[in-house]
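The form predicted on its own is given below as one chain in structure tokens.
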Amino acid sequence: MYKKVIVIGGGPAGMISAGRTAELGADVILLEKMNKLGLKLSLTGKGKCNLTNTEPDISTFIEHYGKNGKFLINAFKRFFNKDLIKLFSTLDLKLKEESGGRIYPSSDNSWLVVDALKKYLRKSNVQVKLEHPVKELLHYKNKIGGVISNKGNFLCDAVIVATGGASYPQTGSEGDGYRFARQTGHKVTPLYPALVPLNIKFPIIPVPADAGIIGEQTIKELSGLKLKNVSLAAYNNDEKLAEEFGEFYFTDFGIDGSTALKLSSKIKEEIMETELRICIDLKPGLTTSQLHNRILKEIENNGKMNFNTLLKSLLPKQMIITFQKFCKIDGSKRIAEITKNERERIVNLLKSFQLTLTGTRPLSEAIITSGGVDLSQINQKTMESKIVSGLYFAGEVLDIDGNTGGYNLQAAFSTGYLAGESVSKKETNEKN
């Protein structure tokens, strides 16, 4: 007789483990606490759902999850995106390839990759049960008897875990496994909030009163404008701790984007302690010399035209009052006029315009959660806990988070899926 499997969660993880587990011939039975499955998977990719990357080598996927990326090579060896697009496309699910390897449903409607994925429970025979919330695991001597849910106890020989961390919680995902898994003696590592937007002030900037620039600098003034191909860079004092490139847009609040995301995780312990300094190179194209020759050019060109028109030039629209208070230079000022010690001021902003980095927005507002059940308590070749027997472990609850581009939820799920075969993989053997 095959085994008897709980699978807590209905996310990504949970939906592929408790498909697979059942595919082999378990007994399995899905508890989700909320009204409807993959809530969160649907928000994921504003909406789209970037499932995947067809990045084709696992070392260099591996790369983008850190120092912790090597715990997934098992992972992605037996069930990597070339499976996963396989899976769906056997689900009926179209998807499509756009920038950067990502890959999306082709509908751009993540509802449609939840809807595959209850087929493929359907298929599968797996029992869900809605609005079925765990309070507990039981467990014995070291060993997973079954859990304790607000509608009753469903004993059981094997337990997957795959509730996600502790973002978005009105999806849901309020962080039941880091519970779950102090409670039967697992580590939890320290929680951060990564792929998050940034908190930013603006320096308080005294205008001469006959700069003929009107009011205080205020990060509203740049809320929504958008800036690609620069550079972000993250420092403490004068170390540089992280940089990144490519876009990210000003919010009323601070900075958001790719970019400003991909920082955020790399800097997610120092930004708890103190506040940062942030050094947005807007030309990284052109170097100082040449940025400083330019302007030269300009005034030995067209002296007679004003500051205010050579950064339109330079900057977009929207960034060029404030680039102006950031200078002290009177946009209606000639650019023949400009002292060599202005010029300097322009190219050196223009290089390190250098805002202050505040904080993060709060873990609920992120799109993963950094920290999780240690990973040295896992058995990486089957994502079973080395504490208590039939226990596993799966997606976002584990200390593994990476970048943007599909890698998040390829982790879920391959190690989902890799949990899900491992425990009837247990059960024929110990049959045997």
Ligand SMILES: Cc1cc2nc3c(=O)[nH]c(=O)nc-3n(C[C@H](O)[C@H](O)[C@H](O)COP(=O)(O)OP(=O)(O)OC[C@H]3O[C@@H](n4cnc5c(N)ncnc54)[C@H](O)[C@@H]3O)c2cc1C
Second form
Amino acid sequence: MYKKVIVIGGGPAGMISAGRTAELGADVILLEKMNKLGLKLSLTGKGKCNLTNTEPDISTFIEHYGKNGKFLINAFKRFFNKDLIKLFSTLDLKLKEESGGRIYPSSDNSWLVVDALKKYLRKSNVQVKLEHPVKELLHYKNKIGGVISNKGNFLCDAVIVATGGASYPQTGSEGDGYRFARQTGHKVTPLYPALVPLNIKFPIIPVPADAGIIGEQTIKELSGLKLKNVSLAAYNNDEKLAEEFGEFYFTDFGIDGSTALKLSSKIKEEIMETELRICIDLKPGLTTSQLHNRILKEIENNGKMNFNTLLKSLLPKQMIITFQKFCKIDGSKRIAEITKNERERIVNLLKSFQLTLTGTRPLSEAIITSGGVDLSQINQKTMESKIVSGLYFAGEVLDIDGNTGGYNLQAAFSTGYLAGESVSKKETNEKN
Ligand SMILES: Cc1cc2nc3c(=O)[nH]c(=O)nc-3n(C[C@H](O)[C@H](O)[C@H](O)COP(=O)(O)OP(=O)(O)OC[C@H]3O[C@@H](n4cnc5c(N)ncnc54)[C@H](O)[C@@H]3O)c2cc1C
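Could you output the structure for the form predicted together with this ligand, given that the previous block was the form predicted on its own?
Every chain and every other molecule in the complex is listed next, the one we just looked at coming first.
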């Protein structure tokens, strides 16, 4: 029987796994590097913490994690969104649902989620040791034996590594778990920033080709502009890599916001290799011919109107000057004088406003790390390593990354819960 379990990392995966193992009778010590638990958790959802999503169907839920989503089926079967919501209700945390099935604490205060998890730790008698960074794992003949921290060694029968990814290192998630995994003979798949803002090149690609160079000034003009209900597609030459629909905003360096972040996860590998093209469809609800007709109708009915006024009916104010530059059409020109070529240029730009994408912001600024401990070496029914007995991995340290919408936290909670429970089950099995 396992007598002692060490959990490394006091994030959502670590706290829930420690709570669950201890609740089932193990003697659990949680070692956290920082002077507080849940520092990254406190930043989530812009400080509101989007802790899960109400999507009811596991097979639809796992689509939000790309090709590795299948690995989560067992964890979700054991502990899914409704179980998490129930657990938080037993911990007196009130929750609310917002658009897209996103679940938040009713207070909009992520620290209350941390507090609820701390309550779970207290109720289950977990010993929490803050400012205890683990340096190394102790293992012998493919069996775990303990950990070495900067405050001494801890011997134990099982270790759960829940050290998170490598983004936002100021929260303590510096990628230590990848080192522990390698040190114990595991593979770590390449790490990429995911759900990360995207960099746009200065100058922006001129569109159309004769539009001249449109440079840094232009992006500064756009900075802060939020576009809603647009589609954002990424191309490598003529190959469409991914497309997302929704909203995003321009920054001083490029683009950010939910649609840009989602797109970043889908092009993470290609963007490391080469510059890509981003096409913004500013009018996804209208086909090219519908847009032509709309403009022709304006020309017919209000020929004296100038181009600038027409643009005001089609675009947000902050975008008009930039759009004019891209079009190379004078804003004071009467729309009745707009030529067929110019009209085509306007429609093309509305349907495909193109920018050059040079890369992503660094991993340190990513919402999540893509890549991690190779899933083929982890038993998906228990989260135990197939290489080192008694060693478990949970949360973002695994090669799992999901969409925005509460999917990453649900994965951390579900894998953490399953790991915690499996440690206890193994105790029982070994006892029998
Ligand atoms: C700005 C931001 C916003 C986000 N918003 C959302 C959101 O709204 N919804 C969502 O689903 N996801 C969100 N995420 C992602 C989510 O926060 C992570 O996926 C999740 O926190 C991963 O949980 P984890 O427990 O695996 O790791 P972490 O939360 O990273 O926790 C790991 C813990 O381990 C500790 N640790 C690391 N190394 C050691 C060591 N050697 N010894 C001891 N302790 C160690 C760290 O200090 C840390 O406390 C967001 C992420 C960021 C950065």
